[in-house]
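As structure tokens, one chain now follows by itself in the form predicted on its own.
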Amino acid sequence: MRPLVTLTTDFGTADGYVGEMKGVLLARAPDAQLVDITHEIPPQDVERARLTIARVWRRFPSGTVHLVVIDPGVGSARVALAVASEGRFLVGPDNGVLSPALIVPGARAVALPTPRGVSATFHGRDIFAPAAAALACGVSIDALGTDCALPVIRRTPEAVRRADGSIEGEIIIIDRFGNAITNVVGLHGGTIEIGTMCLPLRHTYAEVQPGEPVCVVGSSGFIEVAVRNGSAARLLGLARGAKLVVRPD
């Protein structure tokens, strides 16, 4: 089987940076099969990207290689990362971009070493995709690097359950639709109240009218705030952060 390597980035398609990438990971790992997850991250949103990488990481069979570059702080003193992590790698800042497989019982992260005259502006080229062409040609990960003991983790706020029973949350991205995604575990029904509304749960977003706000559980298990056939963050104001209270039947 060819070997996978995925790349998630912030870095869009318009300027090469990309395929600059990929023109270094072809060069060294020629048979590898190359798999874009997004390169529409907002810049240097790290928070957005580790929940990305959430979702997809361990949809790949064993052995992919996933090289992350959303690095607001490349050619400062943050590490460069290489983790393996149930039987997968990932490549990438030392930001908390990787957390979902560090915080994986038996996780373990090398700290990359900066070679000298690399440019101190891309280290996705110069750093991160060598390192993620090695993997891809099974060098070891101990031959890339020395142990980091300590890993920068980033980790989802936890919802908070009060004593009458309701359950305190927030949203904790607003995707492509609009669609504003919550830190509460889907339920089976009860109503959301945020802001000054009070929605329904519901099962589908074809339950309301076009238009009409709505309550469902996504397809990551969370419930979130949708609007049908529209955005729930314009329409409705929504935002990364928004407290919201989900009261059970």
Second form
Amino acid sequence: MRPLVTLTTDFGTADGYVGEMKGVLLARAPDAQLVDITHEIPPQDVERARLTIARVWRRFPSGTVHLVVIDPGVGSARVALAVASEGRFLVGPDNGVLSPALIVPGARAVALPTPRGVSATFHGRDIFAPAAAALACGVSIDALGTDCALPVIRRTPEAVRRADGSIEGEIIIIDRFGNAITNVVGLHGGTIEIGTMCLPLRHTYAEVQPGEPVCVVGSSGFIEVAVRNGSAARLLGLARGAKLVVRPD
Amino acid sequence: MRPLVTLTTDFGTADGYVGEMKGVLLARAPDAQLVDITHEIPPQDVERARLTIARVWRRFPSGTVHLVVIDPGVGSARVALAVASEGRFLVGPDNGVLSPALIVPGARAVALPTPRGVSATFHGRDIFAPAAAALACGVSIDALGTDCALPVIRRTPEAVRRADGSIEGEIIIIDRFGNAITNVVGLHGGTIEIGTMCLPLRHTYAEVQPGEPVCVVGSSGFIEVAVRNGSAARLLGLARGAKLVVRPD
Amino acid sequence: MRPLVTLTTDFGTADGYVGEMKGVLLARAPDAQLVDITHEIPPQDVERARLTIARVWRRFPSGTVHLVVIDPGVGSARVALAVASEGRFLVGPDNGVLSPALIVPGARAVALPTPRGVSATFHGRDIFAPAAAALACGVSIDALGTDCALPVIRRTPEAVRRADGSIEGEIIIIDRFGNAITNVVGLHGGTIEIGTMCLPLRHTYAEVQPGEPVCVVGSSGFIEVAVRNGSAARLLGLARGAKLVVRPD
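Form predicted on its own already given; the form predicted in complex with a further copy of the same chain follows:
Full assembly next; the chain just shown is listed first.
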């Protein structure tokens, strides 16, 4: 079967940096099937990329190589990683962006060497893409580098259960639709207090009229605040980090 | 031959929703060749997506599966569809976005069931992508659901021929270049009245100077209003729905 | 091996023009592997596209076909080209966008005919994509058209070495990160004067604090002005065409 290599970057596409990486991948792994996840991570937004990878990496079949280049520390002493976890591989900088795969029991990480002569500004092309191509060609992860015992781990802040049974959480991400996704795991019924609003938890967007706010359990299992057919972020003034309280029924 | 699966959504790519769908597709149809049409349909703009699908769906070879997820009604009672038309397949919500294939004689539509436990907000991942993967693997459309007799059909508003031989039309879409594409089928010569302007129909953009307005027959056979090397929408103040009158020579 | 066809356009994706081209390619070359370079070149920015192609075209393996459609002159008398250079093929308009491959010794260019009945506004679909598909299927470039002796060549303006040993250059491109890439080839040490600033040449971004300006040798070998974890274009007010002076140590 063709090896799958996915790409996630903050490069945009117009400058040709992604094109260079694709060329390197296909020159070294001509049978690889390339799959774009996104190149529209906001520049240097490691946290946003981490959440995107969390959604995606395990959906792909065993053997898939995920190439992830959000790399504000390029050229510094930060380590370059290859990770093996649950049958998938991930390659990217050691800044926490690969955490979703690293926190799984049994995950292994190796530190990739920096060969002489590589550019100081584009390890995506010169270090990460070659390592991803090697993994796609069946090279063992052990052949790529030396064990990395303590890779950087970033975690989503955890919601806090209070003595009165309510849960204190926060908005973790605003998505393209303006939905505000929280860190509170979905429950069967309850009330969400955010800003001056108090909203019941519904089952679907369609239970309210277009333009009205609604709370539902989103597709990753967390409570989200939305406006039906509109942007909750804009219409309700919500942003990353805003606090909320959930009171279960 | 590898089955082709195209993707058209309003998801953007940064949030990872498209990545999740691609993972589901490739986990179930590992030989599929994924082809991005676009993920930049404006959020919930079913009409814009319908026009994009109209341009695209029949250009692909027989057997292609088009996965189309512009789904403001997700979680409501709207039906989920799989369509077979002219040898191609389309999967998406029953909101008119698949009309270009449904209006072809011989088209068939089936309603996809909603399995228990699927998310209420992301049928793209949980219903449409699995159905597209099944079609890509050669599963019969009849095995996916039950006949849908009356799917929602949306049509481009038709231009009206008036008693004096002139044609009343409107602007249907503004494209990325700022070209204003109308619903008036191209003709061999004539004059276009729009706003306070009166423009002759030309053969190509290049017949006027850069920065000047020009009417031509566009690549889908409809008259469009353009500005050579500029944006007609911005420079002439044109928007979707604006009326025009075409007087054939 | 599957033939590779890359796509570079200024079409965006939402209008379906890229989708139409992909359909044409796959209908004619069903085994082709399509690779998006970018569809986000600013409309009609031939120069930006030329620089993107310069970065990308030779990274891909021998046999790759690069389809490049930034075509403000569509419908005019401008020639349509297919180019063979260093084992790769390129197809696109004769406006200089293919220069990076044309200036290589041994490059060959043929002029593609304009068949009757093609659209006057979308040669990407009607002329360039069919030619790219033919090359992907192994058709000889000689079978596609007649020799084009003098294709349009565009070149990056060259930096000038002055009598005192300093080098006068300019900013050639602002990338997505706001890095300002110049036309001055990297050197081992020196000082860059730009606007009212005077910056030493460093080895990596990481040698300065976040938010501070820094000059480094970028991944194509040219000096660039950056701000660590920020946008040099915005923070330092830099734009394409701005002049600078480099004084080697």
